[in-house]
Amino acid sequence: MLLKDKVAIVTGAASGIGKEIAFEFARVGAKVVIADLALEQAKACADEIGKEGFQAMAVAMDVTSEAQVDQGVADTVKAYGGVDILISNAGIQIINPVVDLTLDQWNKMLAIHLTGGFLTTRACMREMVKAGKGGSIIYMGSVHSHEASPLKAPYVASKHGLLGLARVVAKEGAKDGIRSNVICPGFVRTPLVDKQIPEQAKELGISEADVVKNVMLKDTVDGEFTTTADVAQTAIFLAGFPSNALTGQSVLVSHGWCMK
């Protein structure tokens, strides 16, 4: 098994993205801990995996508190020894167009992006550089860590800064064998895509059929929205990667949307 005894955060995996890699990751032999602001659907997250005879355990983590992330962290090592692998997930999105964003929505957006990115960061590679067993950070960027879109101005700017961030984990985690990568998918059809079709719907004035064929999937070269599965198993992929020979990198996962 891939990622046998590996231990893996994933937060905000009690749904959509996360939860797919969550229950992937255990079926290739990780230990994962579901890291999310939901702790109920967290719990029934971890309880679903254990029925299928995997390790898993949930955590209470709102990634823009240093606490709630230190915490989350520090019980992870206590249950299971250590950190091995972490899956930078959770995410919001807000359509707004940048005349109309409040202040309040854009630091929103990037505390739990960009902020979120690095504690969880921070508290990983302590523990990673501690046990000096290497590990792998993996953060979930986007195409828009790449391009743009209207209307999501700070999700853009966030994704974008994710990967400044994981070049310079790269560089700096080298030395103790500690990988940085960033998943950019294209759109993949979630509960958080579903609520923007509405919501583009109505800023742009068209159909919401429009918005999915030619708005969100206008660029890919089939038409297709990238799957939950798509991104589990590259996911994979990088978290058992043997070598730093791929770090520092953003694999796009887009039905050709974005080609870099």
Ligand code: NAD
Given for the second form:
Amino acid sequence: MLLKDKVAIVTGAASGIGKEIAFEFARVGAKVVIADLALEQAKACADEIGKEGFQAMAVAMDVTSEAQVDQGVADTVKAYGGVDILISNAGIQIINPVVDLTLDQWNKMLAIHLTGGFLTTRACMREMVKAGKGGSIIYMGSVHSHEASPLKAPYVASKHGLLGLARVVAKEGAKDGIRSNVICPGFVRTPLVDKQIPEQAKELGISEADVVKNVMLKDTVDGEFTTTADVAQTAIFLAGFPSNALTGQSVLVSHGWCMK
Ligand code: NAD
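After the form predicted on its own, can we look at the form predicted in complex with this ligand?
Full complex below, order starting with the chain above.
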């Protein structure tokens, strides 16, 4: 019950990994804020959590919008009295070789993953410092924070960039008891991954089954996908860790795909 009554904002929480994290945090007693692009979807998710008897609220938040991020955090503080945990998770994927990438695609990816990480961190950190109770900031990195794959230049660059952001936040946040870490999952079957299987098959000229077996899971120790539950449990562990001993780190959750 380490997270009992802690207030956790989860971005991109209406789907996939973020949704699982939101549910698991609520189940261990946290007050969860579902932050996602569409208010309707965020509300539906918060309602599902409410029906299980746990606490959640929804905010419409495009993480690339300074105004929406600041407003969403202000609404959280008004409703729940503060912010203890940020899970900066919102993300997309764009599959394209560098030579075909448009500047818009590049900018969009960096805006969501990196600028979104910065804007949500700044807004939450300000509240954490003001409240003087410390906090935990967790970024959703990826094995692609440490490794590269073809067709994913802006994603790999963004996910590498999050390591740098997390390390600076760890150093700046320490005096206020604010910890900052990155979770780096391997492939997880979510809408983000389901969409890229046919895209990669087309780009690489191979079957969808081969994308799964010989591209996505090729370097795991057991040919298994990481699950949303694996990632959520890691987030609970990191969020509840009691000291600055665990800060500025990245934790790989990838069935051994990447060992660092
Ligand atoms: P998903 O597509 O299931 O969910 C992503 C969520 O982010 C959606 O609800 C979407 O609406 C939201 N979102 C997108 N743009 C947004 C924006 N500008 N502002 C706010 N919300 C926005 O994807 P997922 O697989 O659950 O991915 C979640 C995170 O995990 C991403 O950062 C992704 O890069 C990372 N990740 C995923 C995998 C994987 O294999 N699925 C592996 C490693 C890391």
